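One chain is shown next in structure tokens, namely the form predicted alone.
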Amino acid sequence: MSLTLPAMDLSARAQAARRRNYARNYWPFVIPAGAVVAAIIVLPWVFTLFMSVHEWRVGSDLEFVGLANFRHMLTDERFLWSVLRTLYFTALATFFPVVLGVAAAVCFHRRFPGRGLARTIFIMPMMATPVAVALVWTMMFHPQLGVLNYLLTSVGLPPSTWSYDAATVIPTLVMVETWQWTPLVMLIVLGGLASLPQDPYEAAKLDGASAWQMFHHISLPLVWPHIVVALVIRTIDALKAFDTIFVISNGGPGTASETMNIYLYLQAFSYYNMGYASAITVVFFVLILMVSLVLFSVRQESA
């Protein structure tokens, strides 16, 4: 005991000691990046949190209004009308693209010739920077010039107004976004697609399970949370859409897609009223945060 205990003290120090050595090395490396990330998010927040209960348009002076900005958005009917119109974009432009992104992962996990090159095609959208996919997309778009009422007037079908109609501008949107961000989808679930065991498909194949089957039973339980993955990407993803929808509709015809993202931007830019902008952007940060949440409780439930 007399030469176990000196040891077993020793011992003790020489830990405290490293630690002690440890965290004089670790600040040096921790200060830089916190001074970054307040610089570049904490900041930035605060100072729109301080906007959000001031009324300030360019040229007048700052003055605090305290909650008036959040109290006007309750009377605000084109705000009220761009949440709606957010929370519909963002469940179209959600389904959509993790529906038809699993299917493409079901098609593309099979082997059969070109399969390497019918993958790489199939991303290459998603490759694609979405203002340039926009501009794209506004031509064909055109009800007299686009290449969309060519092919459809060549088969018999009537033209359609496409984002020049209000009934139709979100669809149209949302097949944008289909379009380019299916193949994210498919990447995702083709990764667990391709993780999964061989063992439980044999055993099917020996009971004479079909493919509908064991695509019910055993792909889709166990390929479950990559689609969930998918899901709560796309989601956040849909729901700061900007890009796309600006330079195909500008929240037009009329206010038909004006999103919350479009709103605040008009609020800001259009009209300079800064203090009102900063306080949607508060409310928008709220949404995406409770969505995120909840996708997240999500994932972790089917993990």
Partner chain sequence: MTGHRFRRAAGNLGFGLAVFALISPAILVFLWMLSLSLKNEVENMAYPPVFIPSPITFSNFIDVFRKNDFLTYGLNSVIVSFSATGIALLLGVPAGFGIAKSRATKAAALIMIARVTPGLSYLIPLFLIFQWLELTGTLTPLVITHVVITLPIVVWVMIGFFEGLPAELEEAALVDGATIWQAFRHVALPLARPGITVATILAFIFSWNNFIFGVVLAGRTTRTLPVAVYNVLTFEQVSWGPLAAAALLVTAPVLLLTLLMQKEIVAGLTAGGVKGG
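Give me the form predicted together with the partner chain now, not the form predicted alone.
The next block holds one chain only.
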């Protein structure tokens, strides 16, 4: 008896432990982070919704205005233009990085001497501090003294007005955005290419397929889901673009590069129309969410 008791005790304890562990209670691990996320991410959201149906200016009381802020948006031409501009900027700032990023991924997928270093240099633009590189770009864009117009004219091309003219400012900002974020697309697609099986290529090689045929008929369809992920991420980031636009053109000249994000900033922190800015935030967020949902459903279908 005295011999078997500890053994029984042990097995009972092990059983209790097993029961406890099979219940797999992992929520204590998530709760602290969840509480913080609720406080700094969810709470601001609720607050924004609350503010969007109120009017509040510095020095006056909070006033309930219902949907007036949202109605105002429909007649606010400056806002409506900013929406169109955002969509235009987003289309360009998604297309170019994705096309170039896929091409770059195909290049960096190949083994060649110095690949590691070349890849590191290539991803530098996305790691560098956006404000710092935006300032350097601004100096490069200077119409009279800038290095870019010197390079253009020295190869016989006409100089550009870059960010200093309403007609050229958005393409210029798209160029900076492309410079900065093509590497992210490249990395995502490169990850996809690295995970591809090798057999289809060997079979194709035996059948005498050219490099282009292999890319078009094997790599592209297989890596397509990764390209769609890159497309989604790029679209969302282009909609949200702020730092480079703010530093390089600050929405100007005039309002020529005023995207929703910039307009939102001005309404909130230059004009202190907190209620109206909150309403714009809500619309902006709904727009981003809709675009992401559409793109994600495209992803589901293609996967």
